[in-house]
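The form predicted on its own is given below as one chain in structure tokens.
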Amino acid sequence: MKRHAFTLGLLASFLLSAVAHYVRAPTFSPTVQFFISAVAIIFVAGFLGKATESVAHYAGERLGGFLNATFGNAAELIIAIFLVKDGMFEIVKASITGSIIGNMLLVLGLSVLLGGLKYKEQTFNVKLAGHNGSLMLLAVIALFIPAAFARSFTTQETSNLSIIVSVILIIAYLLWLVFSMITHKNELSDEVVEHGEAAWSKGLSIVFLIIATAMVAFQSEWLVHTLEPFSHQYGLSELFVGAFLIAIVGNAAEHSAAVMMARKNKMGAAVEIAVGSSLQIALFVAPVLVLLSLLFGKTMDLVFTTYEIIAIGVAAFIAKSISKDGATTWFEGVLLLVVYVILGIAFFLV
């Protein structure tokens, strides 16, 4: 019954969003269009999360968490590509900021809190936690340096630095995958926890994953077209729209998947989804967007605002502090969520 209700909501919201985008009837005001698109992408992201989890069942715990993080980021990546194409670089960088802090604070915080309410203490690989902490600091450093030197550089020099840093970060991230998935796979893996039954067969899971990704692509484009009129109507800053509205909507898949893993006492997979997703955004997605912007004729730089760098630095600091011992309790989840709410209020008032 629950699955039928979700399927009905998915199809209804997706079709209604398509009508709102293509028909453009007077009844669909900017607010209504944005609301319909936001609801639809949450359903689509949920479908993507279910398909990814089902594929992950056949791929194993460690690779499963990586797949959840990767396909969970599909919504943000596709939204960002359309924004880059339209030259809306400030919203793109704000959405990157929002995705990083959203995963490290909101997704991880909800997972730790809701998992901790069921289990007194949850553990995961302490070595993986240490490496994640180091990679978080690398992400902060990589985003800080272009901003720190931008004032002394010309626009062209800033663009060149951004391109070079982007290539270096992509190489570093790919080497991390080799390190964590191949050469040191056993050292960084968690104790195997018995899986339940997958939602679908292996073949059907892959088919649904492809369909869900395609639906995310369409829905992301429709959502992007509602952003500008919606934000102008309510006087919202690009920073708040990108860092919180887009990020929260786009992170829907990670929310459901990570919390579901934590409630099953698979905190290692939940951390892989939340923290791994933040690292993927900072070390791979953001650099890829810089390189993709070259195809559209204008280079997006990696110069983030002071507010954005502070937010990412604060999120990395507390996430590293809480996860460094390889164990979590529900109160640590509360701490992460408190920091997220404080940042949200500050961004709204900017």
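Each form is matched to the other, and the largest set of C-alpha atoms that superpose within 1.5 Å is called the rigid core. Numbering follows the first chain given and starts at 1. If you're wondering where the values come from, they're calculated on a predicted model, not measured in any experiment. First, how it differs from the form predicted together with another copy of the chain.
Annotation for W222: C-alpha shift of 2 angstroms or more between the two forms, rigid core superposed. With a cut-off of 2 Å and the rigid core superposed, A18 has a Cα displacement that reaches or exceeds the cut-off between the two forms.
Positional change of F89 between the two forms stays under 2 Å at the C-alpha, relative to the superposed core.
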Contents of the next structure:
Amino acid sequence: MKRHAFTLGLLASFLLSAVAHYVRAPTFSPTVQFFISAVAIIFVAGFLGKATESVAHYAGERLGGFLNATFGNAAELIIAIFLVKDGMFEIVKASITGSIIGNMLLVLGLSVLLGGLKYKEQTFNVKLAGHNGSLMLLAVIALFIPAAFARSFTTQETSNLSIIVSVILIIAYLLWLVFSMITHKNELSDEVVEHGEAAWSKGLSIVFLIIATAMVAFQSEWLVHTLEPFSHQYGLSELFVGAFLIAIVGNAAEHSAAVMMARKNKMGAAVEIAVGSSLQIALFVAPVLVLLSLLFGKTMDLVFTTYEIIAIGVAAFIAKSISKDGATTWFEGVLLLVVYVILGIAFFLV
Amino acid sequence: MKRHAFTLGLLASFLLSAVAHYVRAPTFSPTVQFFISAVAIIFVAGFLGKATESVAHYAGERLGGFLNATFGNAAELIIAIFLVKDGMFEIVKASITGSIIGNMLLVLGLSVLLGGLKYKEQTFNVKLAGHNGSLMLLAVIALFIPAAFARSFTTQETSNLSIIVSVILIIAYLLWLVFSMITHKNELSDEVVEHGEAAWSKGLSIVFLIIATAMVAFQSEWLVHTLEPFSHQYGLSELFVGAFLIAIVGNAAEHSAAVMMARKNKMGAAVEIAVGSSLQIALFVAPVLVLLSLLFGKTMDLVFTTYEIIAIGVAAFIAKSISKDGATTWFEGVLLLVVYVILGIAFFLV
Amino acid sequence: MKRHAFTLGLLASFLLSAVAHYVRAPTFSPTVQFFISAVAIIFVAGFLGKATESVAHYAGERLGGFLNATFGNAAELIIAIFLVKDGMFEIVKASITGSIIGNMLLVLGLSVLLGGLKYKEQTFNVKLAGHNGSLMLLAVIALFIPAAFARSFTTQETSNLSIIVSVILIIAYLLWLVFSMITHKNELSDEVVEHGEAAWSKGLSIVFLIIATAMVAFQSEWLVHTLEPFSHQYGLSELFVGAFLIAIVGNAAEHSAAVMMARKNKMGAAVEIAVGSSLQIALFVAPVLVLLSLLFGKTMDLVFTTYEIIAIGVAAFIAKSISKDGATTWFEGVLLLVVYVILGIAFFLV
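Since the one above is the form predicted on its own, can you give the form predicted together with another copy of the chain too?
Now the full complex is given, and it begins with the chain already shown.
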């Protein structure tokens, strides 16, 4: 009964916001469109969370979280490819920055805080925490080196460095998948605590995860579009909109999935969605975009602005410090959110 | 018998140095004044150490250390308020820097070294160590971000950022107290080892702690005043005097209290005095001074000089690295002191 | 039988490459000289590895590794003294940088990777790992502070700061030896697993270690000399040659010794060779060179270029992150090598 009501709400709000987006009827004012999209994203977020949980039931917390993060990033990758094609490199890099810090600070922070308010201490695999920390450091180094050396370089040399670094990062990320999913899978997994039944069968869970992610992708883009009139009206900078507003609103569904996992004391899945997603963007999505830009004739380099590097570095250091012991408390969630708010205000004022 | 001699020495040296300070009789040359104050500070330091220990006996090492740090910082806060009122922001910020690195490097270093010469390895709560490390990082980030963004900002925007960051830090610090003193008190406490009796009853211990801190506050200020002729005579820079000399001499009593705790293998109390005090200054005292400056008409911002940020950053990173495993050895004390000396020389030469 | 063949190959290739180096007969083209030296270095590397292993059998992994690192650095120190005498400070500093990052990233990375391909997880003393990490941080701080403050200093002040910092670092390093070899020797050692017999008696092992190191020193220098024509021909920068080519080729033998230890699951010895060697160079060799330069009339300062400090800082942070838990896996070796390659390309392009 309750399930049917949810399905109905999901489909109705999704269709309504699709209509609002494509029809652009004058009846739908920006505020109404935003409201419809916001309601719809709550429903698809719920659907995505359920699907992730069900997949995690069969595949383990980490693989469930990884699939959630990957499908989510696939959607972002597709949007970014169109921007790269149009040569809008600054916006792409701002949104990469926003995704990284949004996941490491906002999503992880909310999950840790809200999970921590329910459970005194939440734990996840401490070896995974250590490896995640080292990978965060690699991400910071890989984005910092091109920027640090760029001032001595010609544009051509910067392009070359960016391309080579991109190839190296992609190889490193693929080796990380080999390591964490194959050779050291068991060492990095959480103790599986089987309680209750999964919502759906194994096959159906995966199908639903894919469908939910696709819905999230569309819904997020529609929601992001409703932001435009606002950001225009209030004179917000492209950097702030790209690095904060879009990252927050566009990833709302993944955020809820991570929080939902944390509230069920499945911190391993929450960390995988938050941190795993950040790492995937820094070590895989960004480099892939650099290489794809070669096909479109003009190379996007890996040189981020000083403020972007500061933001990513600060996010990585505090997230590393908090997660490295494989245990989290509500106050650590506060710390992550505090850093996010400080960065947000600084970017807002720039 | 021995106790009466101590009480006599304490009162006599305190009164004598009060007279020397307020009367400014020509009979008291700067050197004599300095000598009197130095003897007096040894006595009040002993008194403060005893009071801290007695409070720690009843309240646990952490709360004892926290009270010691708080009363000590309250005195510094009062002195700083007068400086803020007079618009002497640079001196206030130099002394904030000095207090932070003095506590993290000199006080912690001496405690760890001198405690480590007596005990092979000294331990304290490892979870507290982890949280302290993350808070140190927050302190560095919160002081670094305004300075990093200030060059793109107008004075007004820098003020605004400083005010907002200050409010956020105060909230974060208060939540930290809720976390560490209420919701997760037991998780962060040291194992209580009850040996021997306390010097005084519970109530008397707290009264004596307050009295001792007040005496320390006065005595420190008088001692600092005797420094003026010296620093003038040797042409020392304001930055060096503010960040090193005043911090060393003015905090001499707290230093001895921390060392005394370490020598009694109560490392938890020593860390709380040293690191806890640094964190309180960075996350509470400095922001409060920013907000108070609003009342006096001219906003003090949170923009520290590059050298100050380097010093605080370097201090936080090495202190974090050394304390994070909840165990210390004499050599780690050496490391902290080495970094302090290197910073001191660099600041002296600037 | 097999042993005799090895001894024959060792002596023959060593003598042949000595002849090629000193005779410079036209029959030996640069390519032939390089080839002879490369074969010879493989033999002396094997000899050094065997000697290290045999010493480690008697003295423990750490002392064996320490002796290996020390003899290896002694050779580098001697070469550097001649360069300092000639006032070639930039090359000396580039080669110091190269040794530090080469050991922390390349040697450690290869050892961890190749050891990790054989063993799922390799461990070494976790307290040693913690102390190593703090010492790495001290090294970074000690090289960063002079560079950071140099812009406000006169040449004389920079010299003074460099000299004082050098004296402090040497004292700190000697105290570290006292700490790690005397007062806390047992706390920092690996569990000794005695399996099999040593190749030689205790006395002979040490004699052979010294002889092997001397051969490595000569052989490395001859090999490095064969590099000159190449680097000239391809227009490589002095910084790249000094910091990468020489460090790789000149330390080839130590590299193999560390890898050999790792492949025998003696990670403690491998870490000591790699990290211990880096630390010895940063905290002892570099400061000694500064002090020696005083004798030659012109002070070498401790001010490294921004790129050198970035390289050392990045190397120290990732090596610290990976080694701090006292356990390594093949993927962590990949991470170290990835950072080394990224730095190498950036330096190559400068």
